[in-house]
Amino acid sequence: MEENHVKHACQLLLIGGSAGSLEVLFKLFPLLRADLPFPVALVLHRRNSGDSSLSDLLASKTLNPTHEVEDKEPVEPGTIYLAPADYHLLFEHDRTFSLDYSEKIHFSRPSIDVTFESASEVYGAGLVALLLSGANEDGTAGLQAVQREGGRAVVQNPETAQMPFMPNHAITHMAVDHVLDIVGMANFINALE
């Protein structure tokens, strides 16, 4: 399987995340590459009021530019992008954002597994998914649908996660591709063409 996977440019970074996870950020924006070939969506579970101000904090900790995402959006590589709270993310095949205020899945809206599922439709190989804390099941199904597809799915190593519930109830579901901690993930993502 990783030997398909090394074929396969790098077309669309999805991380996800939940409780413990903006930690997990705010250490690894600043180690990414400022010329990433790629776009990046986040999926953060938070309150439904959210706070517009999460965008601007996440953007000052990146050279990349970084902002929420408005529905109908183009996908454009280089460019990261947040999930506006109490809406699911979705992805079209003219490779555009799609909001959806459908059902919580998990409690959550943005749910991952929805945002994961989504793109693994229209990115397929091209598609990497990361997995960080969280303390509920959320996104081991997305990180399975992107695996069918062709996708790698790749998790925070659970003893590094503030929560580790979320990245362990992945690995304990599933073969995932790579169990990283914060410089790994690093150096994974900005090795990634």
Second form
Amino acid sequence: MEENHVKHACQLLLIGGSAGSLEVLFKLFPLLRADLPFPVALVLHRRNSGDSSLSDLLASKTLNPTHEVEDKEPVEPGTIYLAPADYHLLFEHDRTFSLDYSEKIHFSRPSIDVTFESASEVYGAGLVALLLSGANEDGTAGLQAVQREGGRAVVQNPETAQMPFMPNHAITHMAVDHVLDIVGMANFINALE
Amino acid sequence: MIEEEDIDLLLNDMYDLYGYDFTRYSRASLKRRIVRLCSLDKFPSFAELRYRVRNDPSYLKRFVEEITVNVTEMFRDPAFYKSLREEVLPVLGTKPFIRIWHAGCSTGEEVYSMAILLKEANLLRRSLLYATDLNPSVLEKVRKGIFPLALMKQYSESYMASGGSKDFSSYYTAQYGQAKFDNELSEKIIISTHNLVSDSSFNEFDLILCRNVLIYFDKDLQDRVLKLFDASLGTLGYLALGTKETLKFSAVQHKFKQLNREKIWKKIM
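Having seen the form predicted alone, could you give me the form predicted in complex with the partner chain?
Once more the chain from above appears, this time first in line as the rest of the complex follows.
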């Protein structure tokens, strides 16, 4: 029993989102406990503006330290990381971040699929991945990889999403583990160990 | 599914047979590129990719081109180029002769961007731009100076945002969907293969640009390369890295001073 429990503890929470996902995060972040016992990494499609004000904005909504990833930074529990604009975000086996400037996937860099797939290889069953509102199909292949390695795949309830295409695409192409609205997400995340 | 041990075997082959050492590259990115190549070239298994690499030297060229990232653009991060224009080139302009090294230049979009900056600062005549990469096939593209015409609109916008005031299309001739950049720019570019993993310093430079290359290396290799740059820069020379790269944790950081928010450092000792 104990072993099983340890195996399924959350070692990393990934959140991927595109159009309409920022509003979700702005409502979700204040509902999260202040001392998350695992790291959180956000992959959001956004314009390549080169400014980092988004991480400041997100940081103002939570007591958990929040910042943009720097290359080769260690992945620490209790911290919320944001993938930098225009770079793919990858995970190394020693649990550090790597950045990558290779071609866009689904017209996106950062791509949610790329990050989810990379993390699934490192974190396996310790991974929980959440896919939010968006208008393209990025994320589904990533969620499938997460599940294949024993991790959990969660999507925003498309009925509550400003852009339901992305969560819908996942739901119609795989059996996701949970479909949640914002309050449901907060309860789910706060209950993760 | 490709295992870590498979990657180790392939990287050992690459080194033993061809002298390319990718063992200290960031593994996550490298593995992703290899998986992608397997699917692009429709290898039924990893073993067959490995067999091809071991036994077909002509495939080596493609392998190296595909597993190293060669995505680049002109005037990428316009604020960076603006800073070069306004803060670095006026200082370099006080020298009788200017040597610039683009390390890991890939297909050369940044080299041509720099040549345009130099021309607009009236410095091109007394400058030389050294463009190096480990990959001979991308260097062919630098030599030609031909880029897809479809990208010129975006490049022109970035050029303007960097402080450019000319008509961007005056720098190239459009033909058959391609933009061929002026010989005046390319004749100042010296092209050579150079492998940052294994090769040493080959000249003394006033400015070294190596943007979005170090992210593909592990910490040890990053440190080696930064020492190589330090050894290749004259006093008060400049080093420019990608927007997510830093000197902060390296052994040479105390010898440099960051200029401003852009990732440009000045060598102070």
